[in-house]
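The chain below stands alone and is given as structure tokens, in the form predicted on its own.
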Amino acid sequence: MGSGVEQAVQQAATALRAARYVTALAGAGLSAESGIPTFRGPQGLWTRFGEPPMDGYQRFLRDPAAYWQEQLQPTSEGPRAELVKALETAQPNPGHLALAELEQMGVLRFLITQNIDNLHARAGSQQMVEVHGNRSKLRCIACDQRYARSEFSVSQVPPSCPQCGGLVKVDTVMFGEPIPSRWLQACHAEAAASDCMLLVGTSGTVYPAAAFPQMVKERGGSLIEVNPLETHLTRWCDVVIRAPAAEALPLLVQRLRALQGKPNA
């Protein structure tokens, strides 16, 4: 890792230590480091296979039985098969583990993730909102109750919620589907409380998540970007670590531990 990156990591560690309330926003770049393909970009699933219909949620509501029949049917080719295979084999990378360690250290207060792969939870992160849902869960669209997919028996199509009888779907947020209001409220509250936000592997192009760093900046907070590529958020950032999260974040944890117990460091 070059001296420029090491200097940026040191600056980031100093900024994190000085901050009062640190949050993080994680995006697809972090998942890509675990072998999960992105959707957009040169090798993205949608780039290669075409984008899915933008009215997916409305199609689900019109015929939820057809949606579930497709979900339950095995597939061996195409974008869905490629994504499912990657999700089933992916493991948390050192970037995921470092974010969980930052939380355990008391440095990171909350994580907003755009990723649906459940890798943050498997790495040990607890204080978070999965703003686009979690593929390993199901959710009732009436009461927002979530269920572990592996423990939910789909005895009828479409399945109904054991709590309220409402319609159950995969937890991931579909095109055209409103993000559950309680998730958004939590994200807005955390962004409002933040005086520093760590941006990890996010391009800053997908809203509403892309608005949260701007909220922090507009309130006088600082932004730290960890990304090997320039993004739409780079111009807002106070510190930019131009490296993959799996390399930079463990080093950031080391620097923070070295600063512990050093007043005015």
Contents of the next structure:
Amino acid sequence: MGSGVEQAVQQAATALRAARYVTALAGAGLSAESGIPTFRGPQGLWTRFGEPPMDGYQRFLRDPAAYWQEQLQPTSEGPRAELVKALETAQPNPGHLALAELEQMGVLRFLITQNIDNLHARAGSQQMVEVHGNRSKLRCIACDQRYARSEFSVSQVPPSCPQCGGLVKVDTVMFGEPIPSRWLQACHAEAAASDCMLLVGTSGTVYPAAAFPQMVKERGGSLIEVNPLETHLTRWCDVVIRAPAAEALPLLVQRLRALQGKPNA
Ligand code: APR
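Moving on from the form predicted on its own, kindly provide the form predicted in complex with ligand APR as a structure.
Entire complex below, previous chain first.
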């Protein structure tokens, strides 16, 4: 590991200890070391297959039965097939585990993740919003009630919500789909309360998620980026750890544990 990374980890630990309320924004790069392809960047899914249509949600509303037919028949090729295969075999990596440990240590108060892979929950993170949904859940678009996909029997297509009779879809937020307002409210409240945000594995391309770090910055907070490459957010960051998350985050936990109990070093 380069000394530049060691130095940046030390700076990040100091910034985290000095902060009053630390939050994090996670993106696809955090799950890259779990074998799940990212969307942008050199090997990204959108880079290789092109961006998906931006009206997926509108097409779902026009023909929910066709959407469910597609959901129930796994495709065998293309971006969706590659992503589904990777999602089904992925395990939490040391980066996910380190974020869960930062929460248990009381360092990380809240996590906003753009990832739909359920790896944060499996790693033990609890205080979080999955702002783009979770592929292991279903959601009613009328009342926002979520259901575990494994416990929901799709007896009719399209399925209706047991609570309110509304239309049920996979929880993953589609392009063109409004993010449930209570998720957005929670993210805004956490960003507003935060004086330090850890940005892990996100290119900072997609809104509203990319706006949360800017909110923290505009209110005088500090930003720490963990990413092997430069991003749209780098220019606002106070500390940049140019390393993969599965390497950098465990080092950050180690450093904070070493500093614990010592006066603000
Ligand atoms: N550790 C940390 N970061 C990494 C790693 C790694 N091992 N590998 C790649 N990265 C970084 C890339 O450098 C890039 O900056 O992860 C980032 C991935 O960027 P995107 O693919 O754009 O992913 P993300 O920012 O999460 O995209 C946001 O776009 O298409 C939508 O809904 C999708 O949630 C996604 C959203």
